[in-house]
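For reference, the chain that follows is the form predicted alone, supplied as structure tokens.
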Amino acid sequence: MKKNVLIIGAGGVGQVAAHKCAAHNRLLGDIHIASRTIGKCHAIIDSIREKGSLQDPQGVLQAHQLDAMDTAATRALIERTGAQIVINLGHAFVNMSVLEACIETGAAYIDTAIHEDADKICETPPWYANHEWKRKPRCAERGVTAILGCGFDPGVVNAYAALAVNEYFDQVDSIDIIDINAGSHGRYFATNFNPEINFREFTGQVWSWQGGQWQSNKMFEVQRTDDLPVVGQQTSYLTGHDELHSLSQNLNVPNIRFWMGFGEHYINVFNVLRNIGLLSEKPVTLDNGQSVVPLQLVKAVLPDPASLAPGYVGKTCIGNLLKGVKNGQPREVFIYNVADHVEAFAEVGSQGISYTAGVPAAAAAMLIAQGVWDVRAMANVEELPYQPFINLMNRIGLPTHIREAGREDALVQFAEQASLA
């Protein structure tokens, strides 16, 4: 059994994961939080103590300064803290350096998003094959558990896909992952997580898996409207996203697409920024000779996503709409979660988007600590047991529901052999 957790990254998602890990520190052991800005780590620790989140109040809860791009420094911190589980919630550029440190030390690795090369946008699919999956042999050789993409999307939606393929259908024809944030933060314009990563998702090609092959579209070119639980009628747009790149390879489903909701105001501002070149990742030279990356400048002037939490209201709805055949008859189900921004802030001091990403990462750490997900190899979430994962999230804040004709909004839960601490 592994214990002692190092959380790398002290943004909104890091805050959620830290609160949830602290609430189960009898199972997880010492909790360490690391960031380039150690003050953010101390702020999270203060929040945990103020809300009384530590299950064992005498447990270790410490902050550390770390440049996670530095593999040697990350390895040294893992060794110094005795961390056997590392939750990487830093920006997507640090994935490979943190993963390498875990491979070298034997610590289990968890992340919530695919690795990105700062000099490239929208690489050739499947994206995992460009970086993460190249380390599969080394993880297997060294017996290192590496759980890829265990936020909500990617992450929970991967578990939903595996659940449906294995238990609700004989044949799945399509998986449409729909991500709707029906909340409002009251700012003129902001992104719900790191603006640089957020914009990079949408400035390249939109890759989807259709007819058993990759198809390319432009952003905002294809849209749909759905009547969803709680949030009602919502329009979303075909978007490229991490989970398509593992689900397309691991599940025998010919059509897998990702749809994200955007308001007209967001689309208008995004298009203006893109059309005048402010979303470019390529440096430009100013009149004074200074080199500036436009995308990083935009990030610097936008609100910190973590600062949105106090005034955020409304709900999210994220889930998988699956169509296929069961017992010779057509079947359609929607497996989903609804999260509330106000409730998330009251519990852990973060907004709902961060909550939906941070809770699954903490759940993965708990399952590794128990041995359930300590597979000693690299895996995407759809390759792991989904039943204990869904049950655990039901208990710690992200309940799973299913809706289909004649069966409205039923809670998905499974019989358990043992309960988590």
Given for the second form:
There are 2 protein chains.
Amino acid sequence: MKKNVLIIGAGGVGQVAAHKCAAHNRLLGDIHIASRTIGKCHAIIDSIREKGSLQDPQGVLQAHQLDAMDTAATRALIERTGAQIVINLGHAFVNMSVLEACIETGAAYIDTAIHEDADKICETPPWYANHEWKRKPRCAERGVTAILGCGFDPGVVNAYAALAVNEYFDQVDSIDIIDINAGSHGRYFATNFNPEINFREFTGQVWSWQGGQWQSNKMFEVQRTDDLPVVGQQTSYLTGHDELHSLSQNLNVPNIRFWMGFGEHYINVFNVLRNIGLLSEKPVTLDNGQSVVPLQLVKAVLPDPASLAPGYVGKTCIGNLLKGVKNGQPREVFIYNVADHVEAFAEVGSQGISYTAGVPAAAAAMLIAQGVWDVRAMANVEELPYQPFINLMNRIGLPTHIREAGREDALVQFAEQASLA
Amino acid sequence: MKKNVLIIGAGGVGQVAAHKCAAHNRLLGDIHIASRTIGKCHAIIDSIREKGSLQDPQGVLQAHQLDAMDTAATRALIERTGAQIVINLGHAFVNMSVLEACIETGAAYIDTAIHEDADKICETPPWYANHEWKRKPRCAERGVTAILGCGFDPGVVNAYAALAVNEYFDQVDSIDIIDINAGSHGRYFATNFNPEINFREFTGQVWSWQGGQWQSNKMFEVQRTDDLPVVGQQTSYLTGHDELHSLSQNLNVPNIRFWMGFGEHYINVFNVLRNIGLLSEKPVTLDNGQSVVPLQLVKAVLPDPASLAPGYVGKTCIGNLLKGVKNGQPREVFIYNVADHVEAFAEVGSQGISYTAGVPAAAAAMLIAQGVWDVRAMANVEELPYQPFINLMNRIGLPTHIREAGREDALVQFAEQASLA
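Here we have the form predicted alone; I need the corresponding form predicted in complex with a further copy of the same chain.
And the full complex, kicking off with our chain again.
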């Protein structure tokens, strides 16, 4: 049972989490938002007040300037605010410094993506073992709750995997996580979250878990086309992604793959930038002697993902396609969510991609505050009780649906009364 | 009658000019090569010695370090070397400082491209009036020979225009300068000369001279397809280019246009880079506070044009298509050169694009040394005697050919004995 939340990071996802936490501040207590750029925190607070999102209008809602690479500064802010729950939504380079500050103060830690060192891409799998899991013993010793990868993917899809393995199958042969954004932002080119982190996902090798071992492919080498609910026929590509690196270790499933949808235009722009060397994380020297990381310049010229929200239309569909056996019969189930960019903007001022990542992080904070997920150890989402998590998200904006092959009539919302006993 | 040559700039074009000057050093005297990076000058000198290009092996051939933006340093080098002829093949930003040093010392000046200020692209036409032509009175007062734009285009094509206007037509209605590189360097993407200067040609508006006035179009908005000698069917695009800005003022021709050939792949890469903002000459600020000019980073990641030479295959075809009237009859003539990348590399260690730009600059130096072009004033190439220039290039590597519509049998090399009387 913990309270008072410190959200680190004031991008699109931070905005969503802040709105959702504000809407539950009787449970969560004080809400603090910190960023390198304090103006972005003030803008989020203004948005929360404009939309009247604060459940208890008298509740504390404060902005803070913070360099989250600085563990001592982060620790000091945790202590000053009395935050017992830290939601880390900064870029992926700050995970270890923020986690350390949580371990030292005893605050619960939540993040939505794997830690990265700025000068390395695509480390050896499983990625969690390179950084996060090395801190498992210290979290256990000190009774610190640290929930890793609790956005949508990783996060919700990990819970879907645990649900299916436990309740829908006797044996699961494959989990294919499919992430489709069928929305349109109307710009020539933009990424839906931090371009630097976004591109870093695709410039290394593509790791997948196949036949019980790691397999390496090239980006855009393997594709599939599915007829998905609401968004229809969609092509996606085998992509390396965080959740494979815990699901492969925590579930006894021989094939776990991640597929991300890309349009031809995105692939063309990506290939041009990559082939020319503009997505490199290694600095190059200019004629004037400046040492510049190309990827950081590309980030600087692309639209701020948060700026896409007002004009964004269309829907996302993200879910797990599972194949296996139940009662001796082959079974195929697709567990998924559909989110709408326009609805997300109307509710919290962010686009749908930010919405799907920010709501689960806020849900994790609420489950920790209630004690349900306050496990006093480091855990990935598939290791935690999935039922209260999925039920809570059904209520706060990310309802789960299930489609079963051969039972197209059975397309249902996964509600609390569904067969989860 | 002048002697001793200082070549400023040690890129691919500088290498060609240095080889050609070395091969005529009994006429030209001492040969000096200067660059910001003296190692590039040494490499050119090594190449000249390896190939035994020095006509008089005892002649002076020296490398110098020089920042050509520094007029005083340039003036000092001219004085120290006793150079009476300066061939400026540095980037387009140094023209005014090098010209000033020539005016102050009395040395003859030759360049191959219009001056640009680094923070401006595509100034008001005619471009020469913004910088070079403002120095015309001082050149005349001091008797300084300054030959502007004496590469292939601008340069040779200006001589072709003067030749045709004077000898092939009573009245010329249109000059279409067509520049096709049908060669292949085998890289994913590269520019054939300095990428920064190259891209700056295409990111502004496209100026052309039509109906006796300036017309503005967008890049890749207007295209044509021609069946050209040797290189065959080729598509080219209306492009802004230096020579239009003097030919329009010096010749009484109502339509003068420049067309550059681009493949679909080049256009795709260019459009991606431009649309994202990576070809901008205006600095952007990175997250770490660095101020970076995107175009300078793009230059840094692309291959050095000089590095393309060893594997370059195929040919270039650059020429003037002229339409008009002669003796009351419509006439159409194409005056052109075809250069070969492999032959250029074998002869001087550079690719064909550098070759077509460097040979005319060396030819100009030789004509000044002979007194033929030592006009003691500032001039564009079409204002100078074209016959000795074309004749000289016939002998030193860039032969001129003429194809006349309706007389396909009359495809001839334009030799000294041709009808030039």
